[in-house]
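Below, in structure tokens: the form predicted on its own, a single chain.
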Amino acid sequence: MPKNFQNLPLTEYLEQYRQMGMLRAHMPGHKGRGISEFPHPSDVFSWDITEISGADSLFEASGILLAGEAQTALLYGSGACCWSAGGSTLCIQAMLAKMRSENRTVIAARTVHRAFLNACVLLGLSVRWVFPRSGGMISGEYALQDFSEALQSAVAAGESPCVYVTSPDYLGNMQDIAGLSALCHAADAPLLVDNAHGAHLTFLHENRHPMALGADYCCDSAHKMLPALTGAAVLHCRNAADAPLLKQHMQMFGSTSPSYLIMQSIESSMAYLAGRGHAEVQRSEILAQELRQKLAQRYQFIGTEPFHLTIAADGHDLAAQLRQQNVECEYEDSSFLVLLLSPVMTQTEFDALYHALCSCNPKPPKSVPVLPSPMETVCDMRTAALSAWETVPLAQAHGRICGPVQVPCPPAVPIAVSGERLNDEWLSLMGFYGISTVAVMR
């Protein structure tokens, strides 16, 4: 057993990184350089802290935390929100935890993140689900008939139903929430969306954030777009009377020592959108639709979320390209390549990014296939994801059932779902995302 460590591979990375000087076109959105909100003292752990007193206690606020919360909620004009320290995965879990004790089933768009599959599971959620009519399992086009169908549907056998929806998805598309959340209210179903890739939609010149558009509940990943620092997020709710128990469910899935440091940058990124930052959003807005403008004529971009700026081509080609023009990119596969933009970069930084994008030769992307039918459902996923499993060669997954889901993150999408038998159409689709192997049900 070594006495101390010979090398420190991710410290070193990680400083090897930061002296490259890339164009972070991606998530955080601090774009690796602080904010005047929030000081980046040079010795960390000294404002690293755990629940003394005066320092209130997240899942249990009632001073000075609550009052960040109670701020945050009127900066976006939600009943009231929870702040969180573990992600938008913990504000899914509390979201769904909440759906589990008012016993609803769940009516989902299929493009949802692991994190969703995985607090189903733990939770023994059932969930009937909604594919979209166009596009892959990464982003597709949803009708809001099929949303309705399956609401009527839900409601005839007896069920109260829920809808979960991801907006914007990973490639910046949006679904329409406010014609959602018309179809919700009316069956008396609850719409809760992840919003993880939208924490600055309430401040571009249109308000386009799901609580303004209806939703019941929502998350924010502050650290996606906005500078506050990994693991920051936000949980918003309709009625101010939910955010107790949204708290209870909280606890029951978070660490109970969440990091100061996380949550004071969460406090730094509200006070930045509710000065200076409410203006810099708007700007970065503009640029990056004249961005779009000037390059329209070598590149096809997709989504409407402005800060998601995605591109049909072979990604990974493109990708190793933008490396050689000092741009690192947040998603690359062979159909698309994301770069995400963020309000605190700067025109300097956005032309590097228009004469990077100009120097480079794109490649055409490989045509997403047509989603075959919906596989069967031979049991529920908890069973299926707790069962004991095996790893095998997609070439040996012809009619096993699908086990715990395991996807890389990003993009973090499911293809399969635990309980599901897989059949040809669906294991091609996999392979034709990158993935090799599958766990099953032994």
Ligand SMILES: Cc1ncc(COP(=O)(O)O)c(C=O)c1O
Second form
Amino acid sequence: MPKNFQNLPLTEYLEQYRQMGMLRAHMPGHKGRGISEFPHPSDVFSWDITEISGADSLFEASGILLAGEAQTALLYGSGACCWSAGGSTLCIQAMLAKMRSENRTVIAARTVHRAFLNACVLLGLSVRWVFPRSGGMISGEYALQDFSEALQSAVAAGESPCVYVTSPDYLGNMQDIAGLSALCHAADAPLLVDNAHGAHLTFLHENRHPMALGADYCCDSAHKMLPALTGAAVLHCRNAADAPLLKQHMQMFGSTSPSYLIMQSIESSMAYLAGRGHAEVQRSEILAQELRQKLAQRYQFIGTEPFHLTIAADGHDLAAQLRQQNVECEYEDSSFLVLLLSPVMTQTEFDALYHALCSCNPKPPKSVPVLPSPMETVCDMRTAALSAWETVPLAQAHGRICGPVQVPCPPAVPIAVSGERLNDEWLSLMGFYGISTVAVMR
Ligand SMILES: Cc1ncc(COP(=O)(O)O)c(C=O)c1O
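Can you give me the structure for the form predicted together with the named molecule, which would complement the form predicted on its own we have just seen?
Up next: the whole complex, starting with the chain shown before.
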């Protein structure tokens, strides 16, 4: 017998990170601790159950889980919602499956997470892209006019469109959801929002949640911004009658054993928001605003979502300096650094973050290249992603067709998508984001 598992690298890493006591300016939103007033088992195994009598069953919920979902919909003012223990990824799969069942063409803002692309591949959906007018591949500024034209040309081609956008995006930029919703509804097209980064938005001083601004479907990763366990998410829909079909789609992609611990953490974080959490979101919103104001001379902040503290700077260098100050960030590249705040952060933690940032000297960011004009689409995403492929260095990829999308996470925002013919301009953009190889069709 080989003597393996003498070392436990993952366990050792987790324990070491715990002992370091870093200020966790990254996901999950619980920041490494539970929420005190909700009961948690002293032993997690005792609450880790399966679909036994009385425990309900997530994908055909009719008991305790349905009650939790109904209360969540009430809290957010949505028509209905479905809990997910498979993150927003599962919610995105379900809402797109709903669009597939309605035979809709998806018009999507190009700065999408790879969960969207993978779902389109699995479902065989075709996408009409809207590219940002400015910004980069992780975050861009879009014009309503471009969505309006895409809707018109889809309708003129006899298609039934829907629109899919990511807001807030990884850098904390938000789209004009109210404007998009008006456009979509005039064209009889549902609006789908990837709100993975915005589960807290309902509770800000001004409600900025997509469902309040007119979205028809949206996913919230509770684990990113709320005190919930990784994997906890909620899929909201405007029309309550859609919920059973969404559930049906969710069970097509989700594990048959959704974690009760994760679901319990959704319930806890919802109860938190219904109680003291609402005030804590608003308190953190004010503290975040003060932090930006106090540091405005030293740092250039970007983004409009209050809990994404995004700095335009050499992110790699700044992240290394912050690590010396016991702060771990969410995301770094050569142009940006993202620190994720949360309602559960204490005044002491905000002060510690302020002092850490005061003692760092940011280096200027590399400017993000202007996006080249769109690549030629040679075949549909599904064909390209599921065909035989090989990995080649960027220097050898000009003229080849992008196979399955391979993109580092975070931020998991693809540059080329499956089926597009790669050219030197887009390959150099990949190089800018630190990608050195690409999967191409054979
Ligand atoms: C914008 C965006 N959408 C979707 C997802 C997928 O969410 P989850 O990890 O909850 O499945 C992520 C994850 O980072 C994301 O950043």
